[in-house]
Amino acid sequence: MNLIEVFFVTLQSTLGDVLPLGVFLLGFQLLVLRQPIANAWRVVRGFIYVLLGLSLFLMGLEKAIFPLGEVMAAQLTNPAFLYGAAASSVTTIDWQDFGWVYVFAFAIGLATTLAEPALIAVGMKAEQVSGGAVSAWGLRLAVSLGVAIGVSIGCYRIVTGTQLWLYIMVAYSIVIVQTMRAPAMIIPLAYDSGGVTTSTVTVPLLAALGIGLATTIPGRSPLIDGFGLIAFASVFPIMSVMGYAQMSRWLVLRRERKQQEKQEVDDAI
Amino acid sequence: MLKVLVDAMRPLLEAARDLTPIVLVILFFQGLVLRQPIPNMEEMLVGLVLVLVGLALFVRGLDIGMFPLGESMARAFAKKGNIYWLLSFAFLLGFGTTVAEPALIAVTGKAARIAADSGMIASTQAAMDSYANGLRLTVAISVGTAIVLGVLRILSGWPVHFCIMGGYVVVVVMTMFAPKEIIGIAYDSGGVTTSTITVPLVTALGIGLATSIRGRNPLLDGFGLIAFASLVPIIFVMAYGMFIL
């Protein structure tokens, strides 16, 4: 019963997101492209599917991921658990003491990404549209450790205080000189990449862990260092899609080339 | 027969598969570092059930709904030729999907209470209600214009990197004159704008665009549309932050 009455809260509210965006499109095209909708039945159905499918996604999370997400998030962090019993006597923060820290940002910022539905479409997508060279797993993957690397810098620099501008800017240069450098055909997914990650699945539990690194920690401020995870989140997987396409062409063009070198070599004999 | 079953069943199996890390990771915490057992083992496994199912859904009705839909609307306005209800649609869906959008309702009202706290506005709800307002608008008004700017970047053709390194220029050089207190909402506020409803519709409205365009690749002119979307509103939050506080 309980559960029902969940569904039709959670249901109401992607309703909510869907409904005005359907009746916008739906103007637009009686109103000003004035033509019917192909396949009208199948595009409804499409709909459905996407309204009931998000409201279960979400409500599930609600009630398994998130819930549980926290509560370990709060426990690594918690000082108790950081330092034994030896927490009250604790007075300066080495980071080194956060290991575990890193590892949880690590696994579930490569986890939840995975699991990011606008990535999955935007994956999908990029599949088809070239022909395959752009391989859907890959390019989640990619994605995926991106944003594993930069949730893992950004829980070391709450630890350490340091400015977060001054790791945006690094980023933010690294990221102009491979652009310069990596194949143009990744450069628009990789920016595109960046947007996507921070959507449904992965911000809460970001969230959570920021703002409890940030309340054990003294000097440091929920509200202000709690937020600087996302950010982080959103340059890296810029940098590891171009660093991944980058790799693939390297692996491309050694091969040919130990093939050539072969050749040559079968040639002189 | 068989077949059959096996498409059904495809769905299924793909979600299961990206939902399997986190089930790992979990497991990995709980068991071997926390070394607590899971509370409300049943609950957990209704949800993951749900969320398996949903996941399943909601890639279907992408494939048969959202995607064809963007598509042959993207076509169709090429086809018409208006450059001027093109720009009006693409500013529409920017704002539009944006202005509601519940994570940005929830980041503006802590950002005011941040705001708030550190008496750069007063601590009167009416006062920050205002600048949270303020602030959603200022986000809404720069999705919009980042959609219509990436739709010209279509139109024309201009590699996509010039924009968005001269955009990033311009928010490196405005994060060291922003208030620092709107520097991490301004960052956040690129984040939280594409929801999970609005990126498969973008992506398909470049996309079709580019396809329908001749000489636009849409690999290289298709995507980069959820870039604009990202980078505009750190620029205007900042711009925003400047001229309030």
Given for the second form:
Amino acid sequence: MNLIEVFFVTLQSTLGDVLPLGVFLLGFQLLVLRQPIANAWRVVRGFIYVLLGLSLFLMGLEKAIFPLGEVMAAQLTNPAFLYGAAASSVTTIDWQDFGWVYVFAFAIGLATTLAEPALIAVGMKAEQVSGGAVSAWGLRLAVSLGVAIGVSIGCYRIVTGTQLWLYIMVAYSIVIVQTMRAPAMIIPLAYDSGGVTTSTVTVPLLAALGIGLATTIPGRSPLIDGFGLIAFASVFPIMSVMGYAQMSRWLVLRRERKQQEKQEVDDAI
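Take the protein just shown as the form predicted in complex with the partner chain and give its structure as the form predicted on its own.
All you get below is the one chain by itself.
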């Protein structure tokens, strides 16, 4: 099928997915709330935009994002790339040989999260509500670093073939300890930050990277080992945001303590 045919097939499928939600909202508005729909034409126009946008987005995933992740994973794990001319004499592959995979995973996790629209919106709202106490850029950077580190560790898990539950148990144990010690103001925001990272930009790329990596590494199953990167992208931002808050509070207390010590010395003089 050409692109136009693919678009209309995708549009039809998207309409079947979105239409029940629209009918439910319309029925709830008219039958339960018994209120007319304000700006009905604007609502209809927005519904059309949603259909077109989702259809184009799904086409982009199928035609570009998923193949790109699989191609990049195949190239980064190619023995010719890893070992050069000595590739034919290599019999075993060690996890340390996949350094560029971890670098690529870190970079893709950082870049996609910084560009995540949901995180941008949450950061702006957090800065607005907190009166500037929470920096939108600082929050985005902390979450992005958490995702980048998590995705890198997730790729290490795929390469080594270790069990996913071990990493998740350790990660959430750290989260529980941090929750007991982090400032109360940042805890709900940290937990929400773990959710907003797994949205429209991040999820497709991570899914494609994980499946592609598990497909190209001998002895790995795309179904068993290929999934799980999104779990890392969800839990590690919680750790990084609470760590960012704890570090910020420590720096503030340290600065206040130094100022107090300086004041005491000045008073003594």
